[in-house]
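The form predicted on its own is given below as one chain in structure tokens.
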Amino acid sequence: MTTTERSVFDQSLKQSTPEGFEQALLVIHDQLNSGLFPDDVIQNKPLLIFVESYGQSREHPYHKKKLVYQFASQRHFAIECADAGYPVLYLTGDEHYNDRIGQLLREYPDLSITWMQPLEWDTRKRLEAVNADYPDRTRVLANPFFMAKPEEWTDKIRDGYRMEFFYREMRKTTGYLMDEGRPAGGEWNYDKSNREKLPEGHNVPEIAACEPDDITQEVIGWVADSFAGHFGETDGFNLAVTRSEALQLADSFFKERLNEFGPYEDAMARGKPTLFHSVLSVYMNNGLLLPGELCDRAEAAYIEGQAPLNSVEGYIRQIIGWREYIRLYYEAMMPDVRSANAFGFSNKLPRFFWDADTKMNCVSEAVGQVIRNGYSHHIQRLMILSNIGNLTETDPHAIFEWFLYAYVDASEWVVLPNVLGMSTFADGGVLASKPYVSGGNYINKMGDYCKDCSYSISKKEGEGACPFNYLYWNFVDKQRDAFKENGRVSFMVNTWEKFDPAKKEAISKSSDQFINELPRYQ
């Protein structure tokens, strides 16, 4: 299947020409709802331009389902704004936004085109150009798909404020689980309550699969065909692409998962790679679904008696806590935390990231969901995927660059303050107060990979100890600094220092020859 195969969606489609229209609005792939749409817009129904960039979609190799996900969301989306008045003028090829809208404002004189700001520095730059060139016939609005201002957080993120106070200060703006000026419960953070262990044999619901009609079908042909070098696979591709199959995820997620996501939110459990969480980020990523209208949800849940506090709030705080802070951190930081390296880490990516072949069986399993399905939830992210890269010094715009392509939910804006802020500590601690590295006993703690691992978990150096455990204490050798200034975790290194010299010598001798005869990436 070629480029310009899409017989289904052309035929399902009103296809309309610039010819003759003044006004035209962009829609950027990760702002697909009308609802968000500018008033005059809504009013007006001007053309709408969308644009399927294959140069840019070759940037990287992004998961086949990720492009899958995009262009079908795309595509339906189109239609329904078609079916809904909406003049819609839809363009494919190698071109990045900017060249086509240059083209169709040298071409069609009388046409001015209005977009809300793109959230992806590139993005947002090259349609700048483009704004600079046609400053009389460009309008570039706010984009509206967020509650917190950038103006107002982020002179203070740049100076290093926490994510917890700003949470406090969004729940005080927001309303979301306050009670006359005060936290519900008497809390704002209830996060010991939901670190708990899934039992064994404890029953998780599946998340219904939605099924892919013809146009998406078409799109999967086309993904597996013209982007066969990338990551990933199109097998069994289930993910909504329209907004009112997101609403019935939405639905069943709070209907049958919110009520146990709190005490599970960091557990871990082979072959239940979404246990209780939402799954609802690809959603709210390119707007299909919103975040106030989830938060709402979660509110009325805890209100109405059907989900305890701890898992409301956990889950409220992901959205307006996490979710917006890190938007935040992204505009405060942008671009030259692109650089950011605090440990000076250089080595290429593991090669098991790309294949999942390892004798760790936590990272295979982690690694081995995100090849199927571009999916993991944030302790498998942070706690295994991230953590073995920090610790055996990989350079952290590698592990950037793999979070980036491998996960359907993942954009520039959230998997950088993700990765080189909070898991790889490279921006020096802007973000995060502490590295965000653990051995084998956490991970052992929380999930149930280590029982039948090759390595032994009880095992610290050596032939057939767990690798996490000796890189740990090295990595705590060798970047002592960063958590001497830490008083959270400064007894770390003074543990370290305990330790006899022939353990030492071990657990150093161990991580040399791990990481020095670790398969890279190339």
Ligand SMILES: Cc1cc2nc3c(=O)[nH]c(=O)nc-3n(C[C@H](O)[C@H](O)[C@H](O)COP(=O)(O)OP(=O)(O)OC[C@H]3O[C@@H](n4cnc5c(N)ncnc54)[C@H](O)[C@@H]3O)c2cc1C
The other form holds:
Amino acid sequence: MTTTERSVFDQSLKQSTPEGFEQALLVIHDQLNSGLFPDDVIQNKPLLIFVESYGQSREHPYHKKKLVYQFASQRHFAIECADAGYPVLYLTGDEHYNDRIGQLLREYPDLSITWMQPLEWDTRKRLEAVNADYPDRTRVLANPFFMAKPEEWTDKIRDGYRMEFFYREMRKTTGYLMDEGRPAGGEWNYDKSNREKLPEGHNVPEIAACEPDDITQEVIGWVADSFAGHFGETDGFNLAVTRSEALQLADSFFKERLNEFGPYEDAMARGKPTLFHSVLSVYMNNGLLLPGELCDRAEAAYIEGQAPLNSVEGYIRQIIGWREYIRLYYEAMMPDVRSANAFGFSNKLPRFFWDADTKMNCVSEAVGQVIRNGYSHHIQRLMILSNIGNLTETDPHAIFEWFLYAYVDASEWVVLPNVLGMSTFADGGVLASKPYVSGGNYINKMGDYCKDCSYSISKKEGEGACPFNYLYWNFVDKQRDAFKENGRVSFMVNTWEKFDPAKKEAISKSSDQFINELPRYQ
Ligand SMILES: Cc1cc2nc3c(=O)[nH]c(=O)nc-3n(C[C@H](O)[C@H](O)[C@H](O)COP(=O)(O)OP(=O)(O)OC[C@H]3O[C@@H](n4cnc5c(N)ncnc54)[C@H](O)[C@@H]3O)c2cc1C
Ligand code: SF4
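Could I have the structure of this protein in the form predicted together with the named molecule, to go alongside the form predicted on its own above?
Complete assembly follows, chain above in first position.
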């Protein structure tokens, strides 16, 4: 990168050199919140070291908006820190964190460097090696961006402790929606009220957008040129890149959408990619927003009568339940889970994941949204995209990699448990109690894609039938052992057994044809 390509940023950031400093804090790209800096850092304002590292970004086809978001938010945060009186060293290049930190420790023998433990496994391991080389000059602190402590949970989770029970414990510890030791309203979970389809013509508020400033515009131009072959588009980049912008977006979620978040949490609608979802995961995942402050806001909305309990409980459960649990699962299961593949699927990724080119309307809508925005909501990720990946017997690692590269909010700690644990059942049932696969009826029940689809939702097999319909039964048949052993879904095998032989054969023929003829990414 030449200096002119980042001239706006360079003019905006007053940089320091490490000369003369004895203490420094390495700020990892997903730890952008000075409120969580260690106390001595806040008091003494040592040198802050940022590393904008491109090696990994070039090696894999990360979504262009993801790259813009990562670099722009890190640059803005560095400027804010400098404005707040911190000396800042901002390094760029292809080298990884450990190379740059190792170099600095060699070149500046008086310098000691602190960092908060990175979430990503490989970054953590690389930095641990630096820590082992310089034990007296490096300090590794716990990662403060989550509420639950890994040491209290990882053993239990490895043994299959389910999210729902973890969530109840978290409710008790945090006190959210608790009423004298009992869950507010009498129930822990209001999911039953959260499964409505969006009525036709129902108003969905426009999601607030942030106008990119000159620093972000510069990053957009650079990413569009330098990462031109990557997935997705930079056009229309409108994410927040500072904490104050992210807080404004959170504000609009709590005022305009939380109210109906619950009922339509699982709904899917054409042309309405965000519905009543918060679209705040990106900001929590790099520290611009903190999970606790969002739960505080949600609880306050309930107490003040601005949002119903099923919406507020559903939202808080996603954060102190699912999000925390997913992180603990990553801590508990790494690194062995990386190779998990319970069904032994080895097919390459269907090509439509990259270009949305398929006659399956639900799939092409969902992938199209991801190409444009690097976002789709949870049910699209789970019940359309992972579902079709699993039903077409795709290698779960290929699905994992696609989610990792394609979404702006993706990082290994969150994608890996969601894909290998939740959506593909690759871990054999440590995280999920059943494989998340379904036929087209679920998609039709929760969404409005089927009426414009080239396939017929009511046709179960043969020419023109919805592929989800026959692929689902094919899956039940082939994975009968996994289904049979599982009390929640064993009845599906019994249903399959009752189909007449001609129907079974037609399902199997349609499935083999679809799976074998599907264009796949080489
Ligand atoms: C296959 C698959 C891949 C996923 N990949 C990611 C990912 O890369 N990054 C990511 O943050 N989430 C991921 N999720 C979880 C979830 O889909 C997203 O967090 C959510 O869709 C983000 O949109 P939102 O902020 O509008 O969420 P909302 O619907 O508004 O939910 C509120 C918050 O709850 C948290 N949350 C809810 N479910 C989960 C979950 N299962 N895991 C972690 N956090 C959760 C998120 O922080 C989210 O912002 C994935 C889920 C699946 C099934
Ligand atoms: S008919 Fe099947 S493939 Fe088409 S939109 Fe409905 S569920 Fe998707």
